[in-house]
Structure formats: C-alpha cells, structure tokens
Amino acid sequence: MIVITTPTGQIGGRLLEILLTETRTRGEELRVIVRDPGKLPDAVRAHVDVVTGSHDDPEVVDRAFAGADAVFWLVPSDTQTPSLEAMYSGFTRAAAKAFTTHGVGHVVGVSALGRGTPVAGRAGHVTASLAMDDLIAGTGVAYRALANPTFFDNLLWQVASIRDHGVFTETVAADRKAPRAATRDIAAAAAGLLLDRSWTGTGEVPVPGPEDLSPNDLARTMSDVLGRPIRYERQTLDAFRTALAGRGMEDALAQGYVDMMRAKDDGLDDGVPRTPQTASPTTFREWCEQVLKPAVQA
C-alpha cells in the first residue's frame, strides 16, 4: 500500500498518474489523502482508497497509515501561517508519530536542495524544510528527500505578463546560472523511489535537471519557443515582499520567500554536483514547447 498526499497538485497529481499506471500489474494498493474527494477526477476514485481530509490531521493520518509500506509527504503551502516551523514542522509532527505507530517502512518526501551549504540556515523555505526532513529522519523509518531547485513551472504564475507584455520577473541576478527542474520529473523521482523500495536509512536524492540556466538563458529559450521577444526583469526583495503580501500572504510566509530567494542568489543551489545519474531529463526548451507554450496560447 502506497498513501499519496496533495493528489491534486502539480507534483502530486503527476505522481498519482505515474502510480496508477505502474501498479496496474504489480497488485499495489493506492490511497490518497485529500480534502476535497470531487477534485479527483471519477476514473482516479474508482481505483484508490481515499481518504477524507487534511493530512496535519492526527485522526486522518491515523487512518491513512494504517497498512501502509510507503508515503508521499508533501507539505502544502499556508497563506496564513503564523510561521514557517508551523508550517514544516508542525504540519509533520501528526504524521511523524504515524509512521512509528503503523510501522510505515519508506517515506518519500519532497523537499530541497542547500543542505551543506553556508547559507542554509537563513535560507527561510528551505531551512525550515530541511528540518522536517530532519524530524522525519529521526523517526526512524525509511526516508529519502527529494532535494528540488526553483521549479520550471514557477513561471506559469507569469503566464499573464509573459503573454502580455513579454516580460518575467524574478530577484536573482540576471546571469546567475543555477539548476532548475520541472515537477513532473519531481514526480518521476519520487515514483521510482516508493515502486523500488530496496533502500534503507535517511538521505536525499537530487534533481536538479539537466542544466543550470540563468534567467538571461531563460528569456533567451523562451523568446525562440514563443517567436516573440521576451526580456527578464529583475525585482528587488522589497517589491517580491511587497507583492506577496498583495497575495494576502501573511508576514511570516512572505519573508521566508524573501529569505530563499537572497540565499539562492548566494548559491544556496550549488552544493550538489550534477551528475549522469542524478540529472533529470526534461529540458527547460522542452518544457516550455509543452507546458509554458500551450498556457500561453490559451
């Protein structure tokens, strides 16, 4: 039995989709936890267990983890956390304690890179990750983290101002090169850690896709996919705050954010050395020819 968190987000849902397809023959049993069941689609429902509710939830997890060999743990993003620790940290205890009560063999979770690296302590998101990854751990069971970049698909909140005024906004400096990855390898990776659960201990596995890029390369890609040019604009920490909170973020979510993205341009991403075998294969010009094109047009 493999339990899948957030089955309806971007990593999660691809997940599931992989899952679906992988087990068919292999006799596995899936379960998803999800708040709202009516967002899977009816031909999920018909092969998963599901069960109702959030996975912060004592109660739920509790009944999630029962018979289970293997969980995807993926942490929601709060608007209105009143810190980034309540956030990780505390959103995992309930299920930290699962783990051991049901004797769960394997976790996989999604988290990210700059562990090791100087800045990792006041890297805001990342930081607090990293120690749920640590709380994790310590409960003993099986555990893998999948230490992530910046996503590609970040960039489809600016589908809007790419579309209308050929412009993408980030805070890193415009030819800091540093490795980024799309979700659905992100689930490619977890998918083939919970199908092969041969491995023991605690650790993390990269991806960190197939190349560095800078946001000049970024712009440069997208402008040949797109035919049209398209300029990167660089924002300052205090106008990405600002933003933010125009999001109804609340203080404390919004300065992690801040926080990440002055480590990453301090080289919170380069602690891990790419390599043949931890390299993920979707390419930032294939990506956009089948993700960021396609929003674009619609």
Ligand SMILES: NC(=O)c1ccc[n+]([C@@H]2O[C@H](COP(=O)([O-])OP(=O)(O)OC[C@H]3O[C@@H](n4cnc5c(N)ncnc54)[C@H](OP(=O)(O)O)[C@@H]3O)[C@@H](O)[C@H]2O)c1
Contents of the next structure:
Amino acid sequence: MIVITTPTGQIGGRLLEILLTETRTRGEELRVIVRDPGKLPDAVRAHVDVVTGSHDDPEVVDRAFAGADAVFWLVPSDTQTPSLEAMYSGFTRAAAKAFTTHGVGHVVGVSALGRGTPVAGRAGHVTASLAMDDLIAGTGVAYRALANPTFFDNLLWQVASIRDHGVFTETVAADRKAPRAATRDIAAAAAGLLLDRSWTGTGEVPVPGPEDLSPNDLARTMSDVLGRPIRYERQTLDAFRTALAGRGMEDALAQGYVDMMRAKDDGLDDGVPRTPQTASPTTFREWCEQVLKPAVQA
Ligand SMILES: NC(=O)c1ccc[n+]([C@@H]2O[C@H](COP(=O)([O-])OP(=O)(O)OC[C@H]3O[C@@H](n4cnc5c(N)ncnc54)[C@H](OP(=O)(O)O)[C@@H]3O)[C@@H](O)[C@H]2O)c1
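Moving from the form predicted alone to the form predicted together with the named molecule:
Below is the whole assembly, all chains and molecules, this chain first.
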C-alpha cells in the first residue's frame, strides 16, 4: 500500500491521479492523509482509503502508516511557523518515528536542489529542507529526495499582475539561467519511484526540467504564448522581504525566503548537471500553453 500526503496539493494531487491510473491493474492499495476529505473529488474518494488529519500529528501518521509499504512525503508551507526547523524537520518528526515503528519500506520526499553547493548551508528554506531529508534518511528507511528547482507553477501566484500589467517579479538577475520544472513532472518522478521500489538506501533524484532558463527567457516565452508583451521586473531582496511581511508572514519564514533567493542567485541550483535521465519533459512553452494561458484567460 502506498500512502500519499497532500493529495489536494499541486504535486500530491497530480501524483494521486497518476497512481490511481497505474495501480488499477496492479492491485496496489492507495491511502491518503487529508485534512478535509470533502476536498477530494468523489471519484477519487471511492478508490482510496482516507485517513483524516494533518500528517504532522503522531496519532494520524500512526494510523496512516499501519500496513504501508511506501509513503509520499511533502511538507506544506506554513506562514506562521516559528522557525524553518519547525516547518520542515519539526513537521516531519512524528512521521520519521512512525516510518520505523511501522516498518515502512520506501519513502519519496519533496525537497530541493542545492546539496553539495557552497551556499547549501545558508539557503533558508532549502537548507531546512535538506536537513529534513537527513532526518528521514537517518531513520534507515529507503529514501529518495526529489531535488527540485523553482517550479514553473510559482508564476500562477502572479497571474493577476501578468494579466493586468504584463509584469512578473522575482529577485534573481534577469539573465541568470537556472533549472526550472513543472510540478506535473515532479509528480511523475514521484510516481515512478513509488511504483518501482527496486531501489535501496538513500539519495536524491533531481528534477531539473528540460533546460536552464533566465527570467528574460521566461518573459520572451510568455509574451509569445500570451500574444502580448510580458516584462520581468527584478525586485530587491529588501523589497521582497517587505512584501512578505506585508502578507503577514512570520520573520523566520520571510528571512528563509530571502536567504534562499540570494543563494539561488549565487548558484544554489547549479550543482547537478542535467542528463537525459534527469531532464524532465515539460518545456516552459508547453506549460505556458497548457497551464498559464488558461489561468490568465480565466
Ligand atoms: N515552489 C517551489 O518553487 C518549490 C521548490 C522546491 C521545493 N518546493 C517544496 O514543494 C512543496 C510544495 O508543494 P506543492 O506546490 O505541491 O504544495 P501545495 O500545492 O501548496 O499544496 C499544499 C498541500 O499541503 C496541505 N496542507 C497545508 N497545510 C497543511 C497542514 N498544516 N497540515 C497538513 N496538510 C497541509 C494542503 O492541503 P489542504 O487542502 O488541507 O489545505 C495541500 O494539499 C513544499 O514542501 C516546498 O518546500 C517548492
């Protein structure tokens, strides 16, 4: 049986769709941990075992991991977290214990690129995510961390600005190329690892997308697909921090984003060479055509 956390999220939701299709003929059971089962489509609810609650709750993971062979692990963002350690490792602690108690064989977690780079220790959210990977790996379970770059899908947070002003904002240099990937590819990578569990030990599986892209590259492709000029506006890290605070984000979390974005400009995502095996398929143009354009036009 495979247990899926965050089945209502971008990655978890797509993963569940893939697993529902793939497990139909294999006879493997699926169980989800969800805070509100009402958010699951009826067709999904009928085919999965549902454990209600949050996956940082010891009682919830204890119920959910009974009889589990494999677990998909994703830590949600928490704008009120007291520290990055609490958000990633703190949230994972009960599950890490339950992996051992219940003899879970394989865990696939959502994490980030950056391990081994000179800036990995001062990269805010990414540093905390890598520490979470170490916590899980330390339990002795077979573990694969999906090492992700910035998601294409983050641009969906800026749909209103793209539609109304033709502008999107980030903090990295306009011509700084770096890997970027679609969440659907991350879900597909997770599905592959959860279905073929012939792997052992611990390690990372990078999902670097098909090519390195700069904000200027993104602007060009968006302009082309949307049929109107879209411009990149670089934000200073101070302005970024002020904007996060203005949205009510706790200092520790905001500082974590600032440190991560500074580290990205300093090469955080450059540590893993793309290979034909790691390159994930969805191009930015395809993502713009299939996801961004409908969202902008909605
Ligand atoms: N964005 C990036 O560029 C990037 C890059 C690398 C790694 N990551 C990592 O990717 C992950 C985000 O993945 P995503 O985009 O798929 O997430 P998402 O779409 O934001 O989904 C979040 C999920 O977490 C659930 N959730 C929220 N708060 C919760 C809580 N307190 N307890 C239990 N469940 C809760 C939500 O369920 P409800 O329906 O109950 O709200 C939802 O299913 C994060 O771990 C992040 O660090 C992101």
